[in-house]
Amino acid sequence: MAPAADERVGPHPSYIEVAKPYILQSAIQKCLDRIGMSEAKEDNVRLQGVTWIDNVRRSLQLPIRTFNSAVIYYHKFRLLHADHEYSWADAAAAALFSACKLEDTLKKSKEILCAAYNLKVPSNEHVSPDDPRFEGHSKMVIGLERLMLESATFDFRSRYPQKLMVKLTKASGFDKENSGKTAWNLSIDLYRTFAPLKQTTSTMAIACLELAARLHGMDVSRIVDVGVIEYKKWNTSRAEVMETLLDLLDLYTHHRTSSTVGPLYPLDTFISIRITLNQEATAANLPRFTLYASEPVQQQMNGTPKPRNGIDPTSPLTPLTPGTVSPSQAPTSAIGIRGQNGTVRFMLDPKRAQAETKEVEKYYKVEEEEYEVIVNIEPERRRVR
């Protein structure tokens, strides 16, 4: 009898996992649908979990980088997971906890929970970090921040757009307590939109200073593009500044309370601003959203839902139904379900990668080869009765 094939199966060739320190709109929409977040829903948990961590790092004085680092982590965790997988509170103060480590301003997770806590009774009821009733809770941050870290791809490259912000300001002859403290402001709400993710440190420090100027009715013609502003000089556009300056006011337009900036405007302010970006949005034929370079033209118009002046998307004129994950089953998204049948690596290099995938795929194709026989059929013999 032959001998049976040789069916042993090599080792898994890894998944890799490659930093992506932009993403754009597009993709930001296509992860919440593929988790099943509505629109509406979204925006509440996005609100309260950097409100909650900007609470918390005031009251541990922390600085406003730590501040950033924590909402890039926690925007990334939610564009993975599920609401269901975890509650908001939890994640922001992982991303906080992580956020610390990474700028070198430790913080014990119990000390994070303790202000917490802290904000939210008075002054006679304060309990310190070492009061047992932390305990249980401080375990479930620590573990959650392996997912966290996973989530951002273990890419721990920050920008700071403040730092490029206050030179600019200067630079520009803003008043320090005045326009400059807007601009400042500004750009702590930019980090209650998704545009952190999908822009430059340039970017978001021109957009805070363009839109602190329209606020305080400033000449904006001394600050577009043109001096120390030109966008050229900054590797940034004139489509990406707008991009900014409409995620900001969409926050001011449908949220303004949940923002610093917006209660010290009325709505009409924010609404004028955004008609006149409109109209030269319009009119230089400048998109809602930057588009990948590998996205046809035609996906602007049918993709995601534009926010609408005084219309928000998620209103019942425009329903959005999500769809349902069931809490049995294993969150697809999740990178550490891929780890169960291979090991996934993380890599910030993209060309690396590239060459190493197309290396080992060498090993794991299969190779067949076709042959042509010429097989002499004899004719049928008849058979004697």
The other form holds:
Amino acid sequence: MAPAADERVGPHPSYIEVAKPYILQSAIQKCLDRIGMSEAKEDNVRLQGVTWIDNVRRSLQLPIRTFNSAVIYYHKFRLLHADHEYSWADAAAAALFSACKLEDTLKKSKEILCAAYNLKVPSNEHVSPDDPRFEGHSKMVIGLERLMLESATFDFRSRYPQKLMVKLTKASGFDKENSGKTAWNLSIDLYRTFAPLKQTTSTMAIACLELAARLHGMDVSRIVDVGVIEYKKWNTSRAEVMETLLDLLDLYTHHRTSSTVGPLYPLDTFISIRITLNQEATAANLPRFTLYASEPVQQQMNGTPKPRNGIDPTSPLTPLTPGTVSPSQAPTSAIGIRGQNGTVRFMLDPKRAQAETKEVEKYYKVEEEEYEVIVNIEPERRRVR
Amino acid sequence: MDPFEVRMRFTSLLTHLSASHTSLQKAAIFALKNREMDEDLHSCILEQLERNSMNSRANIMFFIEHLCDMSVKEGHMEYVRMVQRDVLRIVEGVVGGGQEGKANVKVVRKVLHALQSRSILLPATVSELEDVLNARDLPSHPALSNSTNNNNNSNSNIKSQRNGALRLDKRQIEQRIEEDRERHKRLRESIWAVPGEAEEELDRLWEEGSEIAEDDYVAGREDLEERRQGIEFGVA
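Rather than the form predicted on its own that you just supplied, could I have the structure of the form predicted together with the partner chain?
Now the complete complex, all chains and molecules, led by this one.
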């Protein structure tokens, strides 16, 4: 029998990977579920990694925008790769390495590894970057760099909220040595959460500013959606600023000691600010997280959510895998592996990607129809055939 | 390692210094690691300054700057004190040796000013040393010299001297050009370098940042558009 359908074997339509400059909370949660990261484990790896990146970049005298980009790479990488495939320290080093290139503050991979090493040993045991002990690690980091770029879908746009934040704090009459400094440190802590993946630059800057004001007991009626900080001017909304504020407060209420600003205030301070904000959010019916257009709007309670930024009491506490896991090769790329069957293309414009997919699908979707045919049964003829 | 070996190793590190930051760092780390022998190692430095090629001496001068920095960071001030004590000898060593040494005058000036800005050398000391340098600078390059009279007669003598010296040092000159290039590259890197305490970067942005302007608003609008697109087309 001849094959039923006209099987036209054309070129593979290729996989399109669209750049996601903004990833919302629900997507983040789905990614982590997909790779089997428990909340506790993920928190741990996230906080340790960001602290590592911050300490090493300070020792290398790298500016904060390099820190910003490195942390974004680190987060995006971890959303796609299960943590048993790599050690978080290697990922952090590769993220910092990639960020150095992106932000034009070049550092060799060995310099990064050497700085990290020297931080852990007393000064009389310090080594220089060309020490042979960094040889193998350096190759690993360079191998991971490729995966970093793929995870970020080669999107090299970066955000620099601190610049805008300093302008706003100055314009709002903040005092550089006190509230200004707090706002700055809050912006560093902000990168320990997932907020930088979800929010625009202005939202982040404004949120840090507001929390600094609250911590210093300043009059918030002068900075919430008024004057210089009018939300409309900055294309943000109370819901988004609130989401970011709550993300920060989650960090401080659950992981106070792992942050920069946390240890400077007692836990109660953060809890009381949180209560005030929760009341405001409930009264104004603000959703806890921004939703995608395709997601149904559920009734989100502000008190009981399962925030990724905090500890979920119902998840079983899996024993943390020891940090010494170092596979001899870099993990297989979650994205590039599809390249074995077809090409993977990276695009920046989602509209274009969608239009292309629609167009291509017309040729590949097999349309089947079912209809009934009444056939007269003639047994002899059937046998001859 | 026994003292003799330490001296040998250190001398070798000094003679193999290049413009690369790693080579300077290695030697400095070694010096601080063996800080019990600081007097000895310091005398090694002085020795090498008086006998090596022009390029080597320039590299050693930069190394001294780096060593002082690291010593201050580690709180081991002996090396700094010895440099302060012997600074004249160091300067003479680097710029000495006739025509060759003159190429190092700029190097010395740079390092001296760097050390002054870090309060390792007093301004008075530095200006005294400047005088020494200027005294050395007087029989200058014929092209730079303003007074043509004096030079006309001695011109031919100087020229032949220079040609002789030049021919011998061609490779050194090329090496020096390469090393200077390397150093300039590193200098440019430090435009963005911020000291570890983030306060400095905050200060910088605070003082030097511009006022809020139209382009900030435009950037905000563009961000919003991008995010809206992400929300519209994205899937959880």
